[in-house]
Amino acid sequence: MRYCCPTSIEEAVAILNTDEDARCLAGGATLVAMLNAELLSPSTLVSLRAIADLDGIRHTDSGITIGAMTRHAVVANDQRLNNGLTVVRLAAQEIGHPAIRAVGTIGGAIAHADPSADYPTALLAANAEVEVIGSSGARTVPAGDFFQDYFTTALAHGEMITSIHLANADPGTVSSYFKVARSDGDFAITSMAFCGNFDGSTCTAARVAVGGCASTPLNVTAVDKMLIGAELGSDQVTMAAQALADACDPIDDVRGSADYRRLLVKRLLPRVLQRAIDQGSN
């Protein structure tokens, strides 16, 4: 296995395009474990640790950009991720344990595309965009299009993730994240993220995402529309929760059955709405 440590994005892309079996090495929290388990055996590892342009969180005119090599711990503690973007910070806080958050990166996590992971669900709710680059140049992919199937993304051969962009939220936007797992730090049995607005306890805008209940994180536009005008605790929220559960396509696995996951979806929706209201009042 060849190991490369480029110092620029352009150099990394060039290496990726000369070896079809090359893989990017970000924080290594997932990839190294897969290598140790002999689930992967790439011919070339392209370490991204020396590319300074991939690290850090910065403001832009349109929102906030998170570099692909930004560690989970940094995302989890950055107070600029507030209001409608709090959901991303809350998701980062749920990833693994402190040691994992200290080395794992947001780019590596979303490139793995596990539908039970924390970031994909939160980024979908936040309507994030993933910026990627390859030999033909850079392009931007909405989170809803980036995650395509189990462990499958929209990345083409020779492309790599450079950053995640979060647009400025409308004034008064709030967000929340809730995960049910077998143990602290585990992947989700079911997770749910919310971004939206409230007038008192009445929802006036909504975007809900569910994780762990399909091959990708799931957003159902019809459910978002059902929540508009719904008051917390009303039958309208109950009906929206049922519609969201019906739209899921979960599997039975060691973490839980499909039926249990659908039940969790119905229970989680009122909770994430209440958490979002509470977050807005803090």
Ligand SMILES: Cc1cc2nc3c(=O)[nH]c(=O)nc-3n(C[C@H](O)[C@H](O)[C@H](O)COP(=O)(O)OP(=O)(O)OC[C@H]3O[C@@H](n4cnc5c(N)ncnc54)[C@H](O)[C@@H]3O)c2cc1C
The other form holds:
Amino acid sequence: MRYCCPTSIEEAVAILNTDEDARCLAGGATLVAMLNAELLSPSTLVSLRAIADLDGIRHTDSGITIGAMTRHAVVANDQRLNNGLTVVRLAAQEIGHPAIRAVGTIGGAIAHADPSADYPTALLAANAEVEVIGSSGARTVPAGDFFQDYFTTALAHGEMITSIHLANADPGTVSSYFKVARSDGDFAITSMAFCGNFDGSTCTAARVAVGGCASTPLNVTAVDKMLIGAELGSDQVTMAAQALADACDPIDDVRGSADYRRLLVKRLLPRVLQRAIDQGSN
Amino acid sequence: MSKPQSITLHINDEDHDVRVQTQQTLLSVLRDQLYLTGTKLGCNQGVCGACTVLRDGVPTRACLTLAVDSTTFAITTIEGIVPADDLLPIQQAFIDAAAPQCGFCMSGMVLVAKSLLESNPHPTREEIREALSGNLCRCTGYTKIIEAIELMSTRSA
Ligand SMILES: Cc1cc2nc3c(=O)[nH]c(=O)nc-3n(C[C@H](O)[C@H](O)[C@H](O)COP(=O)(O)OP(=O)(O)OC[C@H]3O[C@@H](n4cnc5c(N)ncnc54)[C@H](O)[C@@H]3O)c2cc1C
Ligand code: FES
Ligand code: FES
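Given the form predicted alone above, produce the structure of the same protein in the form predicted in complex with the named molecule.
All chains and molecules follow, beginning with the one already shown.
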């Protein structure tokens, strides 16, 4: 296994395109665990550590851009991620524990595409865009198209993630994240993310994403529509929660049964909405 | 297996020239090549915290860190924080609070405690629990470890 540590994105892309079996190395939190378990044996590791352009959070007129190599701890502490984007900060805070948040990166987390991970669900609710680059240039993939299956993304061979872009939300947008795990620091049994607007306790815009309940994080347009005009605590919310649970396709695993996950989806929707309202009034 | 590469690691204020494979973790170099066995091998999956070292002062999993990717960092292991023939005040506090039992988790616990107290000399119980949340102990039930850190906090002005 070869190791290289390029200092520019162009150099990294060139290596990824000359070596069939090369892989990016970001924080290593997932990749090195897989090497230790002998689940992977790439021909080359392309460490992204020395590429300054991939690191950090930038504000632009159109929104916020998070570099692929930005550590979970940095996102978790960035108070500029607020209102409609709070959901991304809250998700980062929920990942693992301090030693994992100090090394793990947003690019690594979404490239791995574990449907129980925290970022994919939050980024789907926030309607984030993933900026990727390959030998034929850069392109932008909406979060909804990026996650394609268990541990499978829209990244083509030789492509890498450069950043995640979050567009400015409409004024008054609020957001929240709710994770249920067996213990603090574990992956979610089920998680839910919300971005939207309220007039008092009536929902006027909604984008809900569920994690841990299908091969990818899930956003169901029909459920988002059902929530518009729904008042918190009303039957309309209960019906939307049922529809969301019906759209899920969870599995039984060591963290919980499929039935338990569907039950959690029904319980989490009202809570994630309440949390978003509370956050808006703070 | 690929050919080993020569790298220099900065460990406990000394440069160490070692030959390593790309897939070799920092943990394996520390224990098997440099015989710094105070850093423990538990799960090798990032879950238990027994392999904790400080990387530029920040608690980090040595089992999730590749040696080849560590050359720009200052690494501190449990051996590196101990003054010759003496104990650090934080180690004395662990002893006074009767925190250690089998000791397997202790190098990780002490390094996390040291790093926490340097940035936050008087942490709340909640802050201590959060800092320790990535380090498993199968013996103590954690209470005395938390008390040791609180003891250290009351001893420093
Ligand atoms: C003990 C433990 C607990 C955890 N708990 C949680 C949790 O509760 N919630 C959660 O969401 N996650 C959790 N994680 C996973 C954690 O978030 C990882 O940090 C993350 O999945 C991988 O990020 P990384 O930077 O370490 O990537 P790496 O491990 O370096 O890479 C992961 C994968 O992404 C690829 N990759 C990395 N960067 C790029 C890029 N820029 N472009 C293309 N491909 C890239 C790599 O080739 C590799 O396939 C946990 C991990 C551990 C070890
Ligand atoms: S051995 Fe590294 S975390 Fe368990
Ligand atoms: S003292 Fe035995 S594992 Fe902690």
